[in-house]
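In structure tokens, the next block holds one chain alone, the form predicted alone.
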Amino acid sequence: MTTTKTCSEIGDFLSEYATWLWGCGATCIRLEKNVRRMAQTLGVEIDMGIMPTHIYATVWRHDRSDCYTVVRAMHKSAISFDVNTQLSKLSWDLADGRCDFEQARRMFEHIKQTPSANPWLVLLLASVANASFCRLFGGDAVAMLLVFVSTLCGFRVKQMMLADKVDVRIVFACSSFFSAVISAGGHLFSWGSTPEIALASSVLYLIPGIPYINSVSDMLDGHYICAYSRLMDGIVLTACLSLGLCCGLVVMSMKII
């Protein structure tokens, strides 16, 4: 499928899907093939580069009658799965002839429009899945317990500081900080057989997973700024949950070696 569409239209339309593909967490390569994908049905070539902050983007006509470059900062936000399996789907409705460039812009405006999952949904099954961490490594009922009550805690902390705009490496050091007071009863009240478990499986909601993940798929594609931004991002997080754990010990008076 071709377009008469100019390549300043075709040039916006991909930059912005490929900032909105990246703020919701998908990898370099994911991006780069459905970008490509998009721009090769769009009867155009597309040469990008990825920055962690931004992307460099500049499309043509195979025949070079028509040209144009833009930059465009990255979207910033919460990592959602459920947009960016609608962004992966879009590209494919695109390029299967599904849908034509202006239904695929008219798709993307309502993609963007998606709402985030229900919170108290998301605060409920976050505490029923790290409990569940915590009897995966040989807590006893009464350890998971602590981690789902614990995690339920720090995690509502976690969501009402991010609605607040406050910055993300304080918000874990404090959600950390309060799932481990909480989760140090074990220890403190003698609750439980295995109150280490509990106390360590606490915070594991709080584990970057993602970027972790991320920075490596970037690496293994020769992404290496983007990989390197990722596994600071995922460095800087972790050391972040780390000191609100050991924070929490200490005020709880519990030996941290």
Second form
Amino acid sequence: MTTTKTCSEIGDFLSEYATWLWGCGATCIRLEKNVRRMAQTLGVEIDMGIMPTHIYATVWRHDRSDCYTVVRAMHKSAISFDVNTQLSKLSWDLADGRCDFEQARRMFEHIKQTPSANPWLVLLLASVANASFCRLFGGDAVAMLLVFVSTLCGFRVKQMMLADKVDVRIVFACSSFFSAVISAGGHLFSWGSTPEIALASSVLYLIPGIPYINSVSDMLDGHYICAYSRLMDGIVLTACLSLGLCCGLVVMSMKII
Amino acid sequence: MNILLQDGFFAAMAAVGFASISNPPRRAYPCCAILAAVGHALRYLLMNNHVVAVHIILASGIAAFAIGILAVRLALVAKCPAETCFFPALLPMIPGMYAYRTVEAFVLCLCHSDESTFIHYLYHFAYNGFTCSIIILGMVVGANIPIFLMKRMSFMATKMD
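Switch from the form predicted alone to the form predicted together with the partner chain and give that structure.
Let's see the whole complex now, leading with the same chain.
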């Protein structure tokens, strides 16, 4: 089976697989392990250079009878641990002989079609989550309700703007602004006993946790360029949400501290 | 005990909600909830006890390390990558009040030109900013270390038996 496949076919498949795995939020160590696992099973050697926007891969046979080099842009998509899980499972299925190369390619095409979760359900769950977050910081019931409403509005703004393909940095600033302005109402009208906590936790659903976590993972694995890139992504998004919060505070003329 | 249970319950709620944003497989949700509850309750216990009250930075690091170890084990049960389980569990430990006070102090720095008032808010900005950054760094390093220590187990979670 493996001997009939050329290095170009295998290289194209593995490089596209790698770009999708990166796009759904996998770390560099997972990406390398999954791709090498499949390459070994397919009877080829592979060396990869992982860059934040591109992947460079060279695939060759042990006897050097065939060789293929490919450069491919990273796939841009929303973070999806479901796709990450399915792609990781695919690499094991191929390595353990549960599927052959053609079946793996078909399964990969199927995984690419994985639908995202129901946006309304995510909206509700994220709002409940942020209200719980407020409770963890010591917020009272009024503060929780305020955070629930401000998250509901801010997160909906985020979903709508992302659907309209607006730049993610602008999306973060606008969502944070909306949430901050709504939750600042608690401060202005003295609702409840912990309005400051409501204001503080109203924008936390926007914290870009995955870039930070993946950045440290890449750093521990020695992929410093990718680690730096992900760290900068996280910092830029955090700065944008802080900007939205600042503007919200200024617009509502908050008398803070 | 009641406070500890409440703390764990709300942390689990927060983790499940935040997990949904990153589209995990359904079977990962219970793991996220368990990890968040255990991690947050552990941090609370470390910070609020009569024997030795640990500082929030160290407590967050220890709790994140515990989350990381548990995540590697639970990932084998849920058949999904360990980071799928531990990422939402870490979110309830984000030092939100420190982050907010950093931004607040930054705005106030810009609003005051008087030297002593400016220095006062600059102190608030630096203190809260440093504390917040170190807590987050400690958390993400603490949670990632177990994955690298138990590499073999970590990357076999999606292998079907």
